[in-house]
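The form predicted alone is given below as one chain in structure tokens.
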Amino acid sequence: MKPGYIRRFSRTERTLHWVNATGFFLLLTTGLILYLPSLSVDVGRRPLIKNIHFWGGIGWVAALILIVLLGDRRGMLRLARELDVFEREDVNWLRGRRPREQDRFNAGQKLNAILTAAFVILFLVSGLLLWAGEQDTRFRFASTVLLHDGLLYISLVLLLGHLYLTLIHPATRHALHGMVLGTVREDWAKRHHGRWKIFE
């Protein structure tokens, strides 16, 4: 690890996230050439995007689990537990109040990773009864539908603000260094994340 650099993520956490990245970019492309028609009659093939689609999903949904349960077990543990506690901080911070003192995730990172935790569930169950519908009517439900759609377009407005946040804003681009190398800078940790318990 270089000088003045500690460790943000561990192996099993910034697999599980480019995983989740790769899974969701190959069924939001084979989405869109399913939901738009104009891509759809420009690319052709359309059963053949469907089965990627749909085998995709299943994929996406498989290899995540399969990385929980194969990589560091007590990790993720310790990882749940840190995003699923929000305390005073975290309600001012989502007040607008920013407080310099957050633990190894704010209040946004911790709401965003539950969003996505929920938005694969919900995807999962949703794909599944969409396909069981096209193969039986009994499954067929004009909710199912609109879930799907609807959580399409809230997680295209999550991922853009979580691009702007990786890529452009001054502040937040340098997390990005965690998520692929593992490791930040020590002092701009101590900056953003003040009250995480290497710190202490």
Second form
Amino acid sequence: MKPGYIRRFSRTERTLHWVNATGFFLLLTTGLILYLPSLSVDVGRRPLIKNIHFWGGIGWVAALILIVLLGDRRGMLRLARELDVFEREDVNWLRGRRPREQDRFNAGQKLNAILTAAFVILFLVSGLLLWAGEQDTRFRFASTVLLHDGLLYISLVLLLGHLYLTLIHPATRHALHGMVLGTVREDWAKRHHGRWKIFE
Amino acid sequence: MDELAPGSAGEPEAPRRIGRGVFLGTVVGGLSSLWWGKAVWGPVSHALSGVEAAIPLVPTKGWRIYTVAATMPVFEPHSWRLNIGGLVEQPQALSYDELRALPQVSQVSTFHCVTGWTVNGVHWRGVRFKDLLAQAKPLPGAHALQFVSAEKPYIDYLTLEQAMLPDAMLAWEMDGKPLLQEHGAPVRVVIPDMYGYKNVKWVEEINLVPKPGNGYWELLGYDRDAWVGRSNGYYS
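In place of the form predicted alone, output the structure of the form predicted in complex with the partner chain.
Expanding to the full complex; the earlier chain stays at the top.
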């Protein structure tokens, strides 16, 4: 590790993040081709794109599950606990009050991670229902397509916010270093994550 | 908001396990929307339709383009013909101009897809099937229409009775413009009382037959009589 740097994300966490991101972009691209009429016309090949989208979705979720099972399972449990707990400072952080020193994840990152995980499940279930409903009436709900679309719209908002904070906003974009290499500058971490146990 | 205030002096605060609640709440809320989603969104989207006209909230008014083949049929105005055959006295091969010279009607109707999306207030212009079939003169044994799409292998059927519904037509104009390629140029079936898969796009051949058969989606288990709200597992 370079001097002045500390470890923020384990290899399992980084793999989970990047596999999730890759899968999401594949599904976003193929999904938009299926969804937007202008793209549908330009690209065509709907049956092929549909297959890529369907099997891509299955592969995406399967890969996420495999990473959790084959990776650092104890670390994953620790991560789940970290995301579960909102201390008084976290609630203050969300409401713009003090004191609001943050742990390894700030409250916004926790919410983003929680919603992202919940959306994976909802995308999977609604996607499987869209597919199954095509074969069998019993799996057909009038609102399945609405749920799948709604998830897309909310995900896009979360994604844009995430990309802004991680690529553009000067105070926070150093976090990308952590997600790529695993380490972040100690002084940066102290400023943004003062309650992180590594500093006790 | 007492529970968010600092804990009383000296007592260690119990960690607040909020994350799991947010997670479960999102999953349960999302899944339950399978039952309430459309009921809630329908009136909202209807109320927003005024805004929608000025600022599109969803792409192209909510249309999605469903196709079954790798490429979409291309309309060649000069060589295109609509063939009307089968159990008729006078088989027809109408050019695009001849078709549009038939008695025209226009209507505004709602388009429902069996997968759950709906487009309100679609303007159609075309010809009623009674006028379309007048010159061909169906024989007494003809009780159904077979629509053959230029998108292979898509076909579907309507009974003559269904095709004679007052708002069923063969349309060549949508929202004041010639039908776009993705909507079935040059002509498609419009039957608002039935789900979209009975509204065959890219129609190039209509055959009068003794009785309806199974179309593309019916062969995959969909209902032959695709009444909106009264078929395909939906009974509202």
